[in-house]
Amino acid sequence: MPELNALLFDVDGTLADTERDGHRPAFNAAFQEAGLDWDWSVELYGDLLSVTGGKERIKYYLDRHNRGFKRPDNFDEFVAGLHKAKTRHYTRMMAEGAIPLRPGVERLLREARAAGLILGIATTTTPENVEVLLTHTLGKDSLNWFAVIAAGDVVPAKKPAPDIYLYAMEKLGLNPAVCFAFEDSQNGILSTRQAGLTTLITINDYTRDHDFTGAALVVDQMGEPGRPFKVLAGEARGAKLVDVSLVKTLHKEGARLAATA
C-alpha cells in the first residue's frame, strides 16, 4: 500500500469560517463602494455559495436573483473590478483579525509538519485571500508551511471541476494515491474524488445538508482536547480529533478500496 506522503487543504470553509463573516460582507462593502444597492445576505449567500469563484458568483447572482440590472458594455471589467475591491476590503478585515481558523486546524498543521508531511493548498479563492488568512492566524512563516498553494486562477475550470488539486499534485509531483484531502462542501468532494484523492469533510453551517457520498469522514470540525468532533458519517476508528494517526488510518483504507475497486 502507497504510504501518505502529502495533505492537501482547501481554504474557506475549511480552514476558517471564511464565508459567512469574511467574505460575503466584504463583497457587501464592494457594492456599496461602487454605488450598487445590492445587498447579499446570509440566506442569499448560502445559495450563491453553489457556485465557486467570487467572479463567477457575481455572475450567477446576475444571472438569477438580479435579472433587472443593466450590464455595462465592459462587464467583464466591471466584474474584475468588484472582484478585486471585494479582495481589498477582505484583507483589510482579515488583518484586523475578524476571523480565527477553526477548532482543531492549527494543531493538525503542526503535528503534520512535525510528522514530515508535506502541506499545500488547493482552492478557489485568490491567492491574496490565503496569504492574508494565513499570515493574521498563524505568523508570516506559516507561508513557507506549505510546499504549493494552490489558487485562483491558475487552472481555467474551478471545483467541481479536479483541476486545482491536479493541478497541486503536478506541483508537487506527487500522485494521488500517496496524498489526502480535506474539504466542506459538495463542490470540494466532487472535486477531489475526480482527482482520485482520499478526503475528510468538515462541514459548517452552509454545507450540513450537502451530499458528501465518497467521502472517507464527515465530521462537524477537527476538534480539540477537550472539544472533540461528532462524527457525521462514516467511521472515526475510536478518534475524537483529526489527528495524523487518523488521516494515516484513513487514508490507508482509501488505498485498500481503490485497489479492490
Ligand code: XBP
Given for the second form:
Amino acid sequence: MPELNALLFDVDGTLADTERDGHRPAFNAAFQEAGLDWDWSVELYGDLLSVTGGKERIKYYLDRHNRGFKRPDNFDEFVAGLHKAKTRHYTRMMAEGAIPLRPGVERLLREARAAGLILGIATTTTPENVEVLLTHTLGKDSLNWFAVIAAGDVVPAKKPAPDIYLYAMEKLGLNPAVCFAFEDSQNGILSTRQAGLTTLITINDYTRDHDFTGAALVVDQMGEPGRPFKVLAGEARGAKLVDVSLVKTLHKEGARLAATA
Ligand code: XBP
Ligand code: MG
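Could I see the form predicted together with the named molecule next, after the form predicted on its own?
Full assembly next; the chain just shown is listed first.
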C-alpha cells in the first residue's frame, strides 16, 4: 500500500471563498475602469464559474451572455488587458485582507506540515493571486510551506483538464498514488480524477449542487474543534473535522479502490 506523501490543494473556493466577493468584484472594477457597462451579478457569476480561468471566463461571458458586444480587432490583447487590470484590483483587495481562509484550512496545513507531509498547490488562478492570499492570511513565510505552487497559464489546458495536477506532481517527482487532493467544484474533481487522485471536497454556495461523483468524501467545510463539518456524501468514519488521520484513512481506501478497479 503506497504511503501518503503529499497534499495538493485547490485555492479558489477551497482554501478561501474568493469567488463571490473577491474575483467577481475585481472583474467588475476592471470593466468599469475600461468604460464597459458589464456588471457580473452574484447569480450570473454562478454560471460564469462553469469556465475556469479569468481570460477564458471573459470570453465565455461574451459568447454566451453578451453577443451584441463588438469585439476589437486585437481581441486577445483586449481580454488580456482587462484581465491584467482585474488581477491588479484583486491583489489590492486581498492585500487589504478582504477574504480570510476557510475554517479549518490553517489548522490542517499546520498539522500536515508537522506530520511531515509535503504540501502543494494546483490552481487555475494567476500566481500573484495565490501569493497575496497566502502571505496576507498565513504570513510571508507560508509561501515556503508549499513545495510547488502550480498556477495559471503554466499549463494551457485549465481544469477540468488534469494538466495542472499532473504538472504539480511532476514538479514534486511524485505519482498520484502517494498524493491526496482537496477541491471544491465539479471542474476540480474532474481534473483530480483524471489525474488519478483521491479527492476530498469542501463545498461552497456556488458548488453545493455540483456533481462530485468519485469523491472520497464531500463535506461543507474542513471543520474546527467545536465546529464540526457536515457530511454531504461518503463516510467520515466518526471524524468531526478534516485532519491528517482522516485524510490518511481516506487515502488508504482510495488507493485500495484504485488498485482493484
Ligand atoms: C478558479 C478559477 C479562477 C478564478 C479567476 O478555479 O476559476 O479562474 O476564478 O482566476 P479553480 P484568474 O478553483 O478550479 O482552480 O482571473 O486569475 O484566472
Ligand atoms: Mg476551486
